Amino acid sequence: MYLSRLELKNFRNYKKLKLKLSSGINIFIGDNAQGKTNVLESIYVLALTKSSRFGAENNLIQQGCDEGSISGVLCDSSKRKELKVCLSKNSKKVFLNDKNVSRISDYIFHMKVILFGPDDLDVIKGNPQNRRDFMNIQISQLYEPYVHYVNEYNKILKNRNEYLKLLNLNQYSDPRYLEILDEKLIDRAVKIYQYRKMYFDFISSKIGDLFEKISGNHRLTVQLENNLDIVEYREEEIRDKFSKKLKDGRKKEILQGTSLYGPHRDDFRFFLDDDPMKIFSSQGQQRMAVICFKLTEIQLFYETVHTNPILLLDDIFSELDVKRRNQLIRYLPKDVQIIITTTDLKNIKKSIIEKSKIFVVENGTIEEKVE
């Protein structure tokens, strides 16, 4: 899977850019605020419709313009498609080879990516949340059910909270609702709960190996954690522990007025040698624990959906050692599309670039470089 061309319409600073990508290795150099993240960012909501820095949102589109486009050409094995994501001040539309797709969850499946870039650490010192939401990108990219399911949960989960501050107001209010909720909520979350632990299986079996391959004599694991106290996470152990859950909570639901259990208060945590990451690793295992943690979900990738995802480098090099970039290097998928952010081409060896295509990042303005 490679992307072969990329178009820009009102995108950031790009009020209008033309791309041919190599199906390699692709360089974007510049200094620094010249855009370079930009045309990274592009391709992550091109396959993903958001934008994969937190809180960007509303930014997407070039000040002083309404309206702006994100469009692309997606060769996968023997097939092309034209993917397209349309942004407005109050919308987003997406077009699979010019036909609209209503509902955004049956596009987000064909166009796989993985980014690894600064912000990577958030994985592990960010909150909760922002966890959650990127486990559910990476296996809704995986699980083409998956989105169906958290999207219903989550309708769900958000008329159970309104009734349960109803419930918390009205003790006239009728109660059985609120069951029926609960059994909704029960059957999307078996699904999403066997989803989820298919994918921290496949990461548990391969991150350490390749983790003590790298970093040398240490021994990294990654826990999904649910607060249901399931184990095997069989269907039947789901609802039974689940339903106990809400019964037993009930009153304290009531009191809080929102939902307290469940796969949408979900984590999971990084640990080396049995202690939490988080608290006592430092920044430079931390940012390979992410990396692995990425290698191996590239595994994942070509496994169940059977091609390499596009990987996208946001400066990476810059922010590794010398041994460290190597060592990605290596352990990087030969037949990937690769694309890379950096600052200086000296972080990347010669051996990279001389089979590279290059781009010249300078105040919103792209050149290939030709040699």
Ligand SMILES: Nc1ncnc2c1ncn2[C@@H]1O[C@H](COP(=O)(O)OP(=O)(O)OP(=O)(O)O)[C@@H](O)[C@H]1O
Given for the second form:
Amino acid sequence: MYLSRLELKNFRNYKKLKLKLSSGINIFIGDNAQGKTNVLESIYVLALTKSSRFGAENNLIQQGCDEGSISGVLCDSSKRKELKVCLSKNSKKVFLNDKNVSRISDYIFHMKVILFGPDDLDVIKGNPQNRRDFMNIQISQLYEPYVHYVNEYNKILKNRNEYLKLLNLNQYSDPRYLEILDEKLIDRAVKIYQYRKMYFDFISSKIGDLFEKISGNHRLTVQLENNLDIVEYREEEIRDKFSKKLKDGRKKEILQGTSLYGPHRDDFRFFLDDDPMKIFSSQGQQRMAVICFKLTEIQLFYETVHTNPILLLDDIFSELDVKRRNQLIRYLPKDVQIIITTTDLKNIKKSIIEKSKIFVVENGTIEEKVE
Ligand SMILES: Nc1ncnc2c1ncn2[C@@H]1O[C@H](COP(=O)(O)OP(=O)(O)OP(=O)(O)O)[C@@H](O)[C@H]1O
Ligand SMILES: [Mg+2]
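With the form predicted alone already on screen, would you show the form predicted together with this ligand?
Below, the chain from earlier opens the complete complex, with every other chain and molecule after it.
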């Protein structure tokens, strides 16, 4: 799939912007603080309705404005879809072919994106919540029901936490209500665990070989971790272990007034030759590991949803040495739309520049560069 048009109104430092993109490689070049990342971010928001920058939701609309919007035309095999995200101070509305889509979860399955950016290292170095957010976003784009299960799980979790707090204060003491919530929670958890397992099984089966080709003889593995001692992720196993944990841990949960076990506490870790990368690896190794993770994901997208996602590469070339830069390019699929930002065309191979559409970004305006 590819985005053929992008239109912004009052988004970050763009008052008004209209662009026609190439279905191949697009390069946005400009000095610092001119609006390169903002363009990539707008495409990310158009796809997923969320900012790619952590905690940045409130700054998407241009300062001094009450509303902003991002719209685009997505070409997906023979289909053409018009997507739009309208942002206002207190709400967000999404449209598909001019029709309002009331549930965001029904919207985000249309446009697939994978972002390679400066914050990628958070996937290894950040906190578990960063990783869970990342994993949820990625899996939501792959398996349509996933996000619904996560939303339902989170609602039940919220009720359960409120009830645990009441039990903690001794205000109610009907344990049957907790049991009903537990059952509902476990039903959704089974699904969430199984989708996560599917996702990590695919990544694990491919990432080692890819990393070895790119980085020599090191063995990279990625492991999904849960706090229920689940090993095989069969439905029966998940149900048994989750309910046992809830029974055994009931007193502790009431004492702390919060739910301590389940997929909302999952994490995943990268290991290089069996050592946890977060502690042992160099920054360059960590970056390559996340890049390999995302390259593996491109294959997973292709096999699962039968399309290549749109790749957003935010200034990552400048940080890689020439050898790794070329390796990365070699492993990108050929028939994929890529949107790259850079401060200097010198960071990009000549043969790539020659086949790319180039845009010059300057203080919230963009001009197509014609030779
Ligand atoms: N809501 C907003 N309203 C107006 N301007 C904004 C808003 N949010 C961010 N900006 C401005 O957008 C400018 C460009 O940001 P952006 O991150 O896209 O730059 P960049 O070209 O990627 O720079 P770099 O090369 O340093 O990464 C910043 O100077 C910032 O002040
Ligand atoms: Mg930037």
